[in-house]
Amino acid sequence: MSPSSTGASAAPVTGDAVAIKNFAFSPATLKVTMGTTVTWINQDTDAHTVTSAGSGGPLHSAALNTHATYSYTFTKPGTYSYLCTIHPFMTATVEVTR
């Protein structure tokens, strides 16, 4: 018998949401119009953190723990890069236009 390797048990991710899994962001990239809220979810087993790359961006989460969330509503268009402030390897993006 061999164990199955179909089975993944992640949830699955849908529209507005970013994973964060295997420690990074998926999708790396998220393409969403002005005025969209976007969940992020960790389904590590370690803490990460959703934070703005450089200062002044609006992203600031806390540590979020396993299955924890975090939202943030884009207001305004524009290229948002973001990072784990715990794992600063892990970078991705949202680009939010009109």
Second form
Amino acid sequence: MSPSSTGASAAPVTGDAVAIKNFAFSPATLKVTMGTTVTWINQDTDAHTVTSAGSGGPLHSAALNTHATYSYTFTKPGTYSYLCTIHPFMTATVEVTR
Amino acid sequence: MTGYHDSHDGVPAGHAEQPATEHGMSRRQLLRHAGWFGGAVVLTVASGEVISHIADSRETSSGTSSGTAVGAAAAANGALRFVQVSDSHIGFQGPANMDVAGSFTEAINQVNSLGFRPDFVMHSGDLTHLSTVGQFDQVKQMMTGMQTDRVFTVPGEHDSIGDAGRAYRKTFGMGTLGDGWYSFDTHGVHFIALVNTVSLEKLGHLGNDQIDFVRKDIAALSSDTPIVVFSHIPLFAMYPQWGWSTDDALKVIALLRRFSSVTCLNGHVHQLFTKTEGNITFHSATTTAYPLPKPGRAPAPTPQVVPARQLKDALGIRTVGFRQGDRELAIKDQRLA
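If the structure you just shared is the form predicted on its own, then what does the corresponding form predicted together with the partner chain look like?
Complete assembly follows, chain above in first position.
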């Protein structure tokens, strides 16, 4: 469950969990393989969303209150950019490989 | 609604009984006014008070005032007085305020205890915390308790979650254009209510349709018409790192520069802040829900937990007065009593 570090702290991280804490997605770049279910958990006292940037992306959570979670299973490789629509300065990426 | 208020019955809304140190915020506000208006400051700020007092005497002893007061009362007859409340976040649950519905009720009671009936009340966004139908219904129901002729709103980003503001507009957007923008005139003042929370692009965003609306809306107005603009997110760059700015606001500001008096009133940042640029002043309102940190004074704009007795110091309402012939509006921020 816990993301394993690949070295530098800013480098992409593997795992299947993203924490939402202090108005940031952590890790900011998550690397997963096809078929992985990624779970986001909101640890802030404000609400957040997990929403694909631009139109047509697959990530579309409801408003996540404190402790709420959202999961999505990535079935296609690619780079998935997303943000919090309530605080759109919060941006992050999931990189999905075969 | 009255249950929560009981514990405060008999406590006047004024703050004269508060220790001097607790005047910090309003004192600073007063000093800022001094900065913008130069020698007129006392007069301008005092005129808010004077308008209130005249209104009281007119309502209780109409026609019996002395000559001076009659003259002032005559001027006050044309006076506009409205209230701004903001960021009630109905539905928020957290240690920063365990009872946002209670504190919003208290703000409503404070509006109803001003000693005059405001011409209207503007709620400048984040009425709800999660945009749910239940929260929209609750806040709408609560606002019917405000003793005023009309209630206006603009949406906050918390009112536009997941549906581009459709649920907000269904409840509050009757008769508005586009994403919920509109304008109206009263007492010689032109009001514009803008929506900058629906298509966020890191910062608040107005969009070309809305900017075109403003261009056409003000085209025929004389440049000495006082303009008041409402938006949720500030139209000035208060702190872009936290999204406290609107990326295309300068297009609207450019349209407004020809007017001799422009007042932009926003919410969103949960704290009083003022900035002036030529004839345009920006005033951020406080909240009725919970405080946020000052820009950059925390890692993120997270709800701030303060000792219980300090919470109300951070919450409040704003009254705004304007008399035809005056150049400036008299803006008075009051802590939640």
